[in-house]
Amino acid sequence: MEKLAETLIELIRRTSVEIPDDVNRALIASLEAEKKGTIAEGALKIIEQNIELAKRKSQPICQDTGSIIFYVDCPAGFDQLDFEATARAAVTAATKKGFLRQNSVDSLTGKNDGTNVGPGAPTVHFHQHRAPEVSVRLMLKGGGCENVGAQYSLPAEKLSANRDLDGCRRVILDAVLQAQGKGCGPGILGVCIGGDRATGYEFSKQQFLRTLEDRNANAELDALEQDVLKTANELGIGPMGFGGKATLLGVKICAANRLPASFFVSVSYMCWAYRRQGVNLGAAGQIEKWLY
């Protein structure tokens, strides 16, 4: 377990530290793109600095240091009440190192303990596979893009969206319409159609696990996060909402299951500071292998 607890450790400082690679190279291509002297332009060069000066000094690359969340995949057997108690002792390990912001209150008090740990938090997902491997990956999620998140049930008469493909388009750009920047975009959409309304945001949060150069498996989907990602670019709402061409880095769409009385359509909100990092594990509980 001592093991584990600097690997998590360690993969919490780089989480909130470092921009994964493939988030990198997507505000870069949005920088260039951008009209030369405008607001949009300067916001993302900002951006670029922040993400530098923060890998640079190992601190993290925004204030809120976001709900904490692990998703692991295991073998059966896998003692997952050890992981869990290693991963809350870390968690308040790497607040005390100043990797993790101490940010996580009491919902009733509004107290701050200065730990990050308590109910709900951080938040483990275990899924088990019956391959011998281990892999741990974690999600660090603002408050702010976490606010201009939405849900929408279909069909939804003002946005004159039925129960199709084309009614899922239209309120998966009206959540961006109505989020104009506030949830410190470029960001990134994670979305899940249909599901119950708690699964949906679940599975829509996991898509944020994708990278945002993967392409979709199913036909259909793969077509509707292109026809998203260019239509909410062309709306002018831009970097931070200043206007400009990137208001989306990446569109990312699954599928669930749902009721016949039920369709949901789960949007989450990714902010431009997409801090996701993932390990594989040795047997030891060191890490074999970077995931991002």
The other form holds:
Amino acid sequence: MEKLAETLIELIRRTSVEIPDDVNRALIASLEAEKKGTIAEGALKIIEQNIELAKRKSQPICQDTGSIIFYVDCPAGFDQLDFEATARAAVTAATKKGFLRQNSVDSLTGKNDGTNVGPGAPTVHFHQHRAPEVSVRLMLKGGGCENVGAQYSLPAEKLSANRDLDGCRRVILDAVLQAQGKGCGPGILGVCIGGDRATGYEFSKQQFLRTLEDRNANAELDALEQDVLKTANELGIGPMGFGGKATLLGVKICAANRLPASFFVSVSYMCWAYRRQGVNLGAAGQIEKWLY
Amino acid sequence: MTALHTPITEEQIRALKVGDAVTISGIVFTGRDAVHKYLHEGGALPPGVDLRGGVIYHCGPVMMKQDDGSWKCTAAGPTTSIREEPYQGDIIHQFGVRGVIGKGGLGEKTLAACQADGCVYLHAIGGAAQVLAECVKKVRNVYFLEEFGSPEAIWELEVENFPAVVTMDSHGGSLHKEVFAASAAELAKRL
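Given the form predicted on its own, state the structure of the form predicted together with the partner chain.
Okay, now the whole complex, with that chain kicking things off.
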């Protein structure tokens, strides 16, 4: 357990202080494409400096270290209770070390006990697979981008959005328009078409586990991802909503079955400070391999 | 680039226009959701906090207590400002605030207060917690730490050359309004 605790603290540290390579590449490409001398270009330059500084100083990229969401793929028989207890302890330890902000508030009393642990915090999702490996992925998702997420119920008459892919496209682009710079763009969209109100958002967030370069295996969804990305970047919202070219870095869409009566499109927005990392665990709980 | 030093005069504020890049040096006070609600409900500022000519920073920093009891700011980017829209205009008016630092912009009520009272909205780069923490030279004091918790407390920060962009000025100009209207028009062509 001690080794696992150490591993999870290191996973939290690295997730909080280092941006994944695929995101960094996309940000550098955005900076190069932005018009020189604009405030949009200035914003992206500061973002690049910030990424370098956070890594060098081993301090959080963003002070909002966000919702702490673990995704664990494990074989049958894996002790989920032990893992969750260790994860909670690791979160509190990482908070003391300053890798996480004291970020968890009792919703009824308003008290923040500084541990980052409480009802629903952190969140751990377990998924069994028929393989011996245990992999742990971690996402830290800040509140600014979480607040601009949106769930649409189709048909949405005001947006002329019917129950088809064009309707989905309309509401997804509406979410981009409404978000403007409030979610710390250039952002990344995770979308789920279908599901219920809970699973729709849940699956939309899981899309952020894909790398930016990953292409959708479903041809229709792949086309929609590319189309929304291209269209959003023609709107001129730009980094921080300052105006400019880089509005989104990526769009990831999945579909889940729905009830005949319901047609939800759930859109999660991830900020440029897209913090996700993952490890494969060795038998003793040590880090065997980094996943991103 | 305009260099602002606190306290800031109305004349200096009136000279600023949307799109201007500025740096802020001097004292800024953090204040976010809990503080804005508290002040708007008639709560008093603690002794030692004077916002006249001053700057409120929408920020919940990461603060580490040092062995000698002092605080070190290790991450300090802006939080989303729009949540303070119900309160911000009145607070600007009541306390004589000259600058509000945040991200994402504020709405019509705040814009009107900026115009009436001589205040600007200073947009910092969201997520740039390390670049901005480097500008914090000293943590001078903290208020309401127990009541509101660390991210929501009022932190008194000494800053140097803190970079921001004026996105709402004291003449009714708002970059946020402009970009929203322009992007909505572009989207309408593509549906």
